[in-house]
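Take a look at this one chain, the form predicted on its own, written out in structure tokens.
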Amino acid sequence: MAFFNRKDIDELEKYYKINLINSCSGFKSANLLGSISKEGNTNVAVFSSVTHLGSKPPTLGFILRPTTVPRNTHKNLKETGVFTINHIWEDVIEDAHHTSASYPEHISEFKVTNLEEEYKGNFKAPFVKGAPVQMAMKFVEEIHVASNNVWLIVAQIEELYVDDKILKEDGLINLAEGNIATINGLDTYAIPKFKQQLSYQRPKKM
């Protein structure tokens, strides 16, 4: 088994270290965040850090890298207070990954990929058409993680859309049945398969 102590990690070649540390935490969520500026410019970008924070109220978070360079998603959600989260599915992986390219604010990633904008009800931010899971999000707060100079963005689910075929009677969204992708590291995508669903566990009687 390969072994790295902290000194080894710090001295690794830059891109090897980035790949190693980004993949050692395990498979990550694969999502497209849709947003719109106050001028009406849309943006869609791939994020691999969306995570569950709580169910009451329904709250998710994601990590934003330092804002020392333009971050259109961050700018837009701070201006409008809203954005969308859309699960990446197998058919759109390449287009979804291309949204990580750095385009000027006035160029929408929707225009340079085959991803399509979709609007629902009165919600201002664009969804990604065809995504098996779509969430309308309201920005709540941002927390600066000083030790690594990143931001935890906290938001609440205002509206949730789930493909009927993957929503189960107990409320489980079976992501495997929707061919929903996951990210391994920075740029490697996988489609998980369903193994089994286990019951709530209680301590064994001793």
The other form holds:
Number of protein chains: 2
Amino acid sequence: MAFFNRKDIDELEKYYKINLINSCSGFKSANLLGSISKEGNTNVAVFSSVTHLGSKPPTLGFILRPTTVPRNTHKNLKETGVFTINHIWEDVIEDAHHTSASYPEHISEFKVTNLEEEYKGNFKAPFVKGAPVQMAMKFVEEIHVASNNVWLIVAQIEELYVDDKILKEDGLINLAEGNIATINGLDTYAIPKFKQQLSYQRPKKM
Amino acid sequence: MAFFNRKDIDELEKYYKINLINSCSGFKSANLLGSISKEGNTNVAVFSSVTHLGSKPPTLGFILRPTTVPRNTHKNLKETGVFTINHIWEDVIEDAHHTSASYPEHISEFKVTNLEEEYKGNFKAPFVKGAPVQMAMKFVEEIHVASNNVWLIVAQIEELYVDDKILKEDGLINLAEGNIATINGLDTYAIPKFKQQLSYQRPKKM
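With the form predicted on its own in hand, show me what the form predicted in complex with another copy of the chain looks like.
Everything in the complex follows now, all chains and molecules, and the chain you saw is the first one.
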């Protein structure tokens, strides 16, 4: 096996290092976060760090690095208190990834890609039309991770839309049936194939 | 599309709700965390919340819910300051998932499954033998998320082992080539197939 100790990692060439360390945690969620500024400028940006924090209340989190691009998302969600999370599916991977480019705030990524805005009910932030899972999110708190100077953004689910075809009787959203993508590292996309559903595990009798 | 507002979610039957909210964030990492108590009892447990926090220093985090099972991992990593992260691959999914059963501390999941302990160099905590990615981790800090009463455990990578066959020239670990699994919800496993590697995105000329 290839081996890297901490000193090796710290001394790696910059792009090799970010590819390596971004891909070593395993497969990541592939989401588009939709938001709108108080002036009405929309934004949509790819994120790969959305993580389940709890079901009661229904809470998700994502990581924001001060030094990376998608800061309009953060500015907008702080201004309005809301944003959307939309799953990336196979057909839109290239447009979804392009939202990582750094556009000035007045140019919406919805204008420069084929991704389409969708508004539902009274919710202020734009959803991504066609996404098999769409969530209306309310900002709750942001927590500083001092050792690494990143922020954990915590938000609760206000509304959840799921394609009927992938919602199962037990509440599982079968993501593979929706051709939903996963992100590997910074720029690599994969499409998972369903393998098996197991059950709640109890200790074996010995 | 199926629609749930916050009131609908809060009123869902318990198991339907945890399936739904655990699967709505997207695909998750599939890892086995290996640890050892100060008395020498080993533990290995499945986690689906390991997330990249940064590359400089190389930092990962995971979420610990006080009310869920794998607390021996937490006790051990606080006692010794170290643990391992090992990727779950296709051949070991059933044994990996079985580690979510609640065993008393003196019964190691390495004994009741076919997962095998592996020790490397002077690192105290056990790795999972055969895993295509293995990491020696040093505990750094734990951060309370008050709104939801969960903890973000922050750790740095001390040593990284990667199967040579899946480590690419640009530093990408091609997880799909290692038949590495992803978790969908609480108990469903999928195997991603490589789709495409894109590049660093710059704004389009307009």
